[in-house]
Every structure is written in structure tokens, then in C-alpha cells.
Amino acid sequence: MKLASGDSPEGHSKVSLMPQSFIDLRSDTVTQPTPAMREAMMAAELGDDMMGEDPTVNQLEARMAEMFGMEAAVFACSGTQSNQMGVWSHCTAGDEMLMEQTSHVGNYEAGAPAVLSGVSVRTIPGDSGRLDLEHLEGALREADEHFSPTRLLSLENSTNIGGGRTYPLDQLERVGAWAHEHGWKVHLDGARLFNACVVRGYTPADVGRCVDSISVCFSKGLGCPMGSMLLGSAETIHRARRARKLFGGALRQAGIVAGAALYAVDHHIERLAEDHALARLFAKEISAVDGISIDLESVETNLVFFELAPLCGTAHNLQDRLYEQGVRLYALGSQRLRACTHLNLERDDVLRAVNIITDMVSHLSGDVDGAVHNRYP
């Protein structure tokens, strides 16, 4: 087992609870709490959150609302839950929400807007998961009984399947102002928003001024075992609390996980830059591999997307073969793959993964070349 490599100046230990031969690049959701985070969890004061009596949850909600410049906040179990609490709070059945075509809310939340809120989803193409005015202006519809009225614009920062890209602040300001001019509310899926803040140098409050609600996750790059937060106006969060109850997300002694989030906010935000550096290292090294193509300029955060040449087989085949060699990552489509760096990975893990990927892609390329030569002597 790989144990702590020592405490950082911020007081957290970088720990991997994975076997030494196992490198998990699938997602930052696989992270394990550090020893210091576990101590914070065990020391947290507890109460009944549904009754408003968990002091640690109350502290976390107040802290996050202040950080984002929002009136209120509510703790949730997951990013999907907090996103859907936002949808329910802004819309009524029969409304429409608009989003970029790769958005997590529209593709990876099990049809929840329709199931939970009766809201239809319309997706439009953007730029690496991001929307700007040139994408949105063509999506405007006249008031007509044939159409669901558009009530909500959902953005994602940083993007996930869109490529791990971040919004410049002026673009967020521009898009938010445009949506408000047309009478729409704006929700931000900020599952990895802290990654964007670290990359771009803006603050959570800068982002909060552009939108009506924000969902942020603690269980990804910040390394918590679970938890998310929805932020917005007092009225929005009042409605969101009802949605949380309705969706089965009422919490009791939730301070044990809120304590982890408080610790993460204090110690794990700035260290996201380490994950970004590892992602750039991974991307640079695999860019030299014959059979792999990657846009190095697109690697901003901890997500790395790359393409496998068809001559080397399919992405799913490579994913399965790498799994056998102790490296896990995700195949997304026939040739596209994603790797994600996180708290429980170190430089040596990334370089070892690169070596295994290099050998495997070379082997797969040789297999294909051999098959071609045998077929056409």
C-alpha cells in the first residue's frame, strides 16, 4: 500500500489507499480523504440538519454563501442532486432549459429535469462545452404555443466532456447579462468550479455575480467522500430545501461530511494547481506516443482528453487492455479517452501510467500492422 508522503505546508497529507500497482485515472471522484480530513470529520459537531440544528452544516452553508457572494446555501448529497434542486427551484413543469450539447446536466443525470421537474432540455453546440452570444442568439424562439417557454440557461464551468475547459470571466458576465435581459434565470453547474477559479484567477464571488444559482462539488478535486452545495438567493434556496426533501435528500447528522468539506475549503483549493500540473505532464508525455493525438493547448485543468488512431483499435479496447495492466481511465466514444488527475496521484504514478500506455499503444499498433500485412501479402 502507498502511504502518506508527508504533510504539506497547508497541513494535509497526500495519501493513496490504492495498491501500488494500481493507477486510477478515471475520475477525481475516486479520491480518498486524507488523514487530516478524517480527523476533521470525526471532530465535527453534529445535530439534525433537517431541523436546522447541525452546527457544522450551518457553518459550511454560511461560509460558502459568503465566499460566493450569495444570500443562502443548502448542503446536498451529490452534484446531480444540487443541480436538480436548482432546476426545480427556477422552473415549473412544461418549461424548457437550454444548455450546451455536452453538458453533464443534460447527458449524465438520468433525464432528471424531465423526471423530477417536468422540464424539457434543449441542447445547442458550443465551443468545448462553453456557450457565448453567437451560440445563444440563434437559439432564441418567439413566444408560440408550440414551444416550451425557455426559463433557464444552464452553464458548466469547468466543462467536463466538453474538454475540461474554463470560462473567461468576461464571457460569463456577457452570457449571464444576455440571459437576464431575455428574462431567463442562469444556473451554473460548477462541479469543478474551484479548478476554474485556480486556473483563471477569479474568485467564487466573481462568478456568483454572473448567475442566479451555482452547484459546487466537494467530492471531486477537493477530495471529500461526498457532498455538494447549491447557492443562490434566499428565495431560491428556500425552494431548493423543499426540492431536497421531495427528492429524498433530507439529511440528519450531516456534520460528519460537512466537516470534511470545511477542511477541504481551507486546505485543498489552492493545491488543485498540483493536479493541473500533473495533467499537463501526462498530456505532454503521451503527445509523443505514435497513435495518440492531443491538443496540448486545451489542457487547462485536471482533465485530459486524447484520441487514439483507428489503426491502434478502439478506445474501449485500449481501456480494457490498460485495465489488465493496472491503469484505469475512461473511453468516451470510439476513439476518445479521458484521464483525470487528482489528490491521490503523484508524479511517479503519472509517469508509470504513461509508460504503460506507451507500451500498450505500440503493441496494439503492431497487432494491427501485422494483421494488415497478413491479409495483403
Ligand SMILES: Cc1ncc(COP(=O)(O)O)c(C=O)c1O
Given for the second form:
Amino acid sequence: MKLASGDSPEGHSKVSLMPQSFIDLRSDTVTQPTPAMREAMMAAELGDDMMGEDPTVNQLEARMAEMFGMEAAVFACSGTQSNQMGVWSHCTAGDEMLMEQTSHVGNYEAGAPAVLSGVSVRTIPGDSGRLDLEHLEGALREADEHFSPTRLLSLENSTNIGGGRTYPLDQLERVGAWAHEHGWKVHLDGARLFNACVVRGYTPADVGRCVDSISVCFSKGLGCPMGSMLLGSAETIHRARRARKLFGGALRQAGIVAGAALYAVDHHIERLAEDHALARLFAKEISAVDGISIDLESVETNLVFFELAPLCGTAHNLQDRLYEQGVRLYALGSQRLRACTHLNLERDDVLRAVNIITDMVSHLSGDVDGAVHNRYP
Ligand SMILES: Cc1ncc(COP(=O)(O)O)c(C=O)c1O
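If the one shown is the form predicted on its own, what is the structure of the form predicted in complex with the named molecule?
Whole complex next, starting from this chain.
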């Protein structure tokens, strides 16, 4: 385990931040706040945010709005909440929103567009979670009474289940302009947008120019215990504040977590490159294992997706066996697995995980008929 690079100048001792002894590659949401982040939280000035009086939340919202070149911002409890505040702000009941088929907003938010906003979700296939005009042009519908009007396009950058992939800036510009020409609003689920900025070298403001609203998370790669932000025009964010109240997420002395986010924005963005380097290391090492296949070119950020050969059993079986050996990652389909690097992992943790995976997979094999025998002790 290690402290994030921004912590050491303040002289904290190197303590383990993970209370558990296992190597947790399930998600970047498992991180513990660093000692310096906890200090920032303790020092944060607090007030009643619902009354607009929490100075730390106000500072964070102003800072983020400036960073993204957006008029306004509103702090939210989670990425799900800020995404759904965006949906509610752009749409009315009976509208439709369009997104790539692996999108978090449509697949992993408990059906919230339908439940909270009365909005139907239409998904279309793209390229590793990303959409371009070639995917979108066939999705246009005529103004016909049979159809619910398409009001909103939702994009994800970097993609999660799509494979941890990022949009080139010109693609975001092209897609955003095309959607606007057709009268649609564009929301960006940027739960891991800072990872994309670090990989691609564009700024948050570059991305802000392409879309109408952005949700960013502080609780993923940035290592905060909770918190997200919705950014947009003053009008959109005015509506989003109403949605936040409606969804039961209005906040009081939220500066205690906004203080963590301010700390993370200062200290944990550039270091995301370290997570990406660890992900590439992990991917390269496991690509040598018989029974694992992985497209090394696809590893852009901190998410590594790989396939287990059917003769080695199912991804869930491997996940469960690795759990017993102290390595945690996710099976996401019959043969597909995901590992995620983050700020509480060291190079040694990753290499130890690779050794355990290598050993395990070499013990899992099938016979010539394809029947699976799990021979791991
Ligand atoms: C791409 C993406 N969007 C949104 C979310 C939702 O964030 P939260 O778990 O904070 O609700 C996640 C969570 O992992 C995610 O990966």
C-alpha cells in the first residue's frame, strides 16, 4: 500500500491505508481517504449547504465550474445521483434518452431514468462504450407520434464496462455538435473523466465546450469517500438543485466531504498516470498467462478487461478462487473479468496479484471434450 504522492510532503508516516490484507483490484471506489485528505476534511469550514452557506461546498462548486468552463455546478452524493439530476434537468416525462449499450446511466442505475424522470432509455451499440456519427446516424427518428421524442444523448468518458476507453477530443466535438444540430442535449457521465483528461491531454474545459452537462466523481480515481459534481449552464444547475432535493439528496454540512474533494483536485489528478501505468503493467504480465487473453492496445486507463479461456472454467469461478487467495477482482460475464488499479495499490501489490493469478490459471484446465476440471487446491 502507499500514500498518494501529494501526501508525503506533509510528513505523514507511511501507514497501510487498506485495513484488509487482500489485494483489492475490484474498483477504484475501494480506496481509503489518505491521512492528508482526512486532515483537509477535519479542517474544512462548514455551514448549511441547503441554505447555500457551506463555504467549502461553495468553494468546490465555484472551482469546478471554472475548471470546466461551465456557468454553474452542484455538489451531489454520488455519480448515480448527479447523472440522474442531469437527466431530470434536461428531459420531461415521455422523452427518450439515447446512449451506448454498455452505459452506466442506463444499465447500472436501477432504472432511474424511468423511475425518477419518466424517461425511456434507448441503447445502441458503439465502439467500446463510445459513440461516433456512424453509430448515431441510424438512430435518428422522424418526428412521428409513434416515437417518444429523443431529448438527450448520454456519453461516458472514460468508459467503464465499455473497457476503460477514452474519447479523442475531436470525436467528442463532432458528436456533441451533431447532437445539437438535431436539437438534442448532451450529458456526459464523467465518473472517470479525469482519467481521460490525463490520458488524452485535453483539459476539463475542452470537454465542457462539447456538452451541456457533465457529472464527475470524486469517489473513483480521486480517492474521496464520496461525492460527485454536476456541471452545466446556470439554468440546468438551477433545475438540478430541484432534482437533488426531489431525490432526497439535499445536503447540510457537506463541506466535510467537499474538503476531501478540494484536496483531491489539488493532489490526485495528475497521479492518475501512476494508476494507468500500473494497469498497463498488470495487463502486460497477465497477457503472458496461458488461458488468459487480453488486447494490450485497449488498456488506456486504470481498468483492465481480460478473457479467461472456457477450458479454464468460468470467470466467476476464477473470481471466487482468487478471493480465497486474497486477490479481489470482478467477473463481468461468463469469461470476462475486470481489474482496476487505484491510489491504494503499489507496484508490489500488482505483481503479487499477477503471481497468484498466474499460478491459479495454470491449475485450472479442461479435458479435450471441453468439460471443466478445477484442479486448484
Ligand atoms: C461510469 C460510471 N458512471 C456512474 C457511476 C456511478 O457512481 P456512484 O457509484 O457514485 O453512484 C459509476 C460507478 O462506478 C460508473 O462507473
